[in-house]
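Below you'll find only one chain, the form predicted on its own, shown as structure tokens.
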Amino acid sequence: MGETGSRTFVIIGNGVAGTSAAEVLRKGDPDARIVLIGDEPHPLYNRVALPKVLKGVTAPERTIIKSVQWHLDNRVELHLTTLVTGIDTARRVVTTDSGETFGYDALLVATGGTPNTVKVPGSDGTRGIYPFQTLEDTKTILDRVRQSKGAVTTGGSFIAYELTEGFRHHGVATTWVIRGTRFLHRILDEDGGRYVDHLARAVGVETIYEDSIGGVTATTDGELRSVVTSKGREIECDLLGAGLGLKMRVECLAGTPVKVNRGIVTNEYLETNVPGVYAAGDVAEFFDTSINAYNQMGTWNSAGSHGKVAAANMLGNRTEFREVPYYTSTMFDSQMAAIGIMPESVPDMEAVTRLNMDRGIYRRLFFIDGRLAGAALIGDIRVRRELMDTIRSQRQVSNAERENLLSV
């Protein structure tokens, strides 16, 4: 699509999925076209930073990773506040909010997901209601912070514990509103879930399980102020926090024969059903062979690597993506680190706890066909190198290795 000779390479989303790819592409192919497009206004910077700099520790300057200038060195031409509108993949065009197209021999689609939003009754137009998911998110919702009274949070994943956290840092006083029984609960069992609320509860931090934002109350000009549980609670705040997972954003491929299901099809290579594209990232529902099954990830690493991949195979290798994620966070005054394969992927494997309340260590163990598979540790989490160690030899492990490995 270049000059004679050369490839043009087109990337929807410019994460850490989209720019490792760009990097292996021009590495690969010194001559290619490289067309990276974003719609956010910065380069890639560093989402796992973010929780940092809503604590204010971090600056929000030091979390960009690739300036303007690196593209520019590397001739990727960056188009951010871009939005892809079309996608033909019978021409091999993409085209764009600008009315630009971009003809592209391979296409890489590392687009992500959108945050779902609390839609509740009195939650249209009301100010004080914020997702957790980019740079520009985290500065606004830390403006609002330093200035808030009173806080909620809602969800059981990641994202409302780190908001929670975050919150609880600048000393508001703060809710957790969890629908499920526990934090985590299709990873936690009940003793990881006690001791999660352990911990939040020794900070603070009010917990409510088996309930959900049933609806808001606002002041006559708009802003937060209190918010309305499903059991009829009402808890005064001027700052909600959601984290409730996200919607694969796919809508770029509206039109085109690409397979779609929760996220974009793609088999282990990261090809999707048309030929010439690719995803990769969190919106890649990939062919996973280490459970043959298909699979989606939502970590950094994974990212990094899923775009690393996909790029070795537009350039023309035959590279399959096996990748032991990880994820390791804080947990108030402890720390947490889930590695591996979780049972939201598969739902029956085998697991195996141990809880140590005394220590603060708790492990939890996930076995496919007397393989470990995953891990889900709170407190001391060193032996997580160990854990990944023994997840990528794919062999079977002992009874006396397991007890070994749950040794807390």
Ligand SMILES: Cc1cc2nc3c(=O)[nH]c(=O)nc-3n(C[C@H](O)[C@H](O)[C@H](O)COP(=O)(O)OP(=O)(O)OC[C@H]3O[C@@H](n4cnc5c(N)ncnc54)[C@H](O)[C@@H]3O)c2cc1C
Given for the second form:
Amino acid sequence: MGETGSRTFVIIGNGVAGTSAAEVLRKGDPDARIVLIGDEPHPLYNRVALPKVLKGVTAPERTIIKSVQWHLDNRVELHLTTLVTGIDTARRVVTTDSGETFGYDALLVATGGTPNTVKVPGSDGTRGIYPFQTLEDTKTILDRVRQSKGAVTTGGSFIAYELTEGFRHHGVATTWVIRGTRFLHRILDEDGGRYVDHLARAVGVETIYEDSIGGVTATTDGELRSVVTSKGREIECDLLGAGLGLKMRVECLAGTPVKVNRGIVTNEYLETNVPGVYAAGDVAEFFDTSINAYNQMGTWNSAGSHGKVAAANMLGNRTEFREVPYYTSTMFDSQMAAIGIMPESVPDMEAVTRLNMDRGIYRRLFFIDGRLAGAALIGDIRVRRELMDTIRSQRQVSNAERENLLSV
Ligand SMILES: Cc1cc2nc3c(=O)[nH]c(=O)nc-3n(C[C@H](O)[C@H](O)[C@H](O)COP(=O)(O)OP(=O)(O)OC[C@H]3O[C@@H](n4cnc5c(N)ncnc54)[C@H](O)[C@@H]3O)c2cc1C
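With the form predicted on its own already on screen, would you show the form predicted together with the named molecule?
Let us now look at the entire complex, which starts with that chain.
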């Protein structure tokens, strides 16, 4: 407790998880001191809108969701461009890179992840190689793509797709290099992979599978000139966009007893093993009661809900996180949705798939013990609401209903 008897809540990370938590904390406790610390220079902005910024159809400033004024109005002490460098969980104190310290009664770690980088011979010091995670990344890539004559993207998941689609939107000849046999190789089957490949090629994107970036070459002044794949193919390009997954940002917990596995381990209430310390959003590896296993999300809505649930628990209102996550995205000139539990979390789910090439519809449903657990959709994705309701209901799905849900 602070000197006045009111509580202090400290939140590390002002993304959607951290900022949603701050909002709930303020509503739930008008007297609390709330400190929100983030190392980026912006208040909460919409990461999901970054692909539109990359395409040049949304101005960067339009992505800002919560103004600095909102924080002032709600008495949320916002510290931007401030890195939390250490936590003393015994004394309940957080330290920042400027040496400032903040005591807390409850702490939320909502630090997300940082993109894995392309580390290959020639990449060090070469300009033109970018991750795609922040608003600043996006502005930098946008400047570059507007002058680009040829681009390569690498990665087999949504971020690599968004980069590929963004580059081709600017009319830049783009080659997409995927290490696996297809896009989202754990989620889609061969038909799904073939269909995404068809959609990519239809808009002029060249695709390469079962290969990766083996090295890069640069001009004498350090600008990217080409990539060389591991199988020895050289592709001329001045822009390389990487979507190689995230490494969780758990550095600030070093030396603390907080349990970290792939992410920060929590129970279903988003409490870590250390009293008073919570985790939420992409960084939280939480106990998911819908599958009775630990799970990690990478979706905007779930991160926001995580923040709200963590805040409720920090306020003392015991609340379990239980939600069907979903991710929707364009897929070149089509659309895609991934709903519920994915095979990354539960690898041995029963899967049933239908593809109607003529109508451009792909549907893959995942079942656990006869109950619908997840779905991947391409093309007409309007069925997603019905699928989400079915997942939420946790009821047995009859064969007839299965066929109905699969009818494409
Ligand atoms: C380009 C792009 C497109 C996406 N599209 C979609 C989509 O269409 N649909 C969807 O559902 N999801 C999408 N996502 C994923 C979604 O944006 C994330 O799941 C969500 O933003 C995670 O929120 P978070 O608050 O957990 O973490 P983050 O948004 O990563 O926020 C964490 C913040 O903490 C800061 N931080 C980390 N460590 C420290 C520290 N030690 N001190 C201070 N600050 C720290 C970070 O810099 C960051 O600002 C997309 C992501 C990207 C990058």
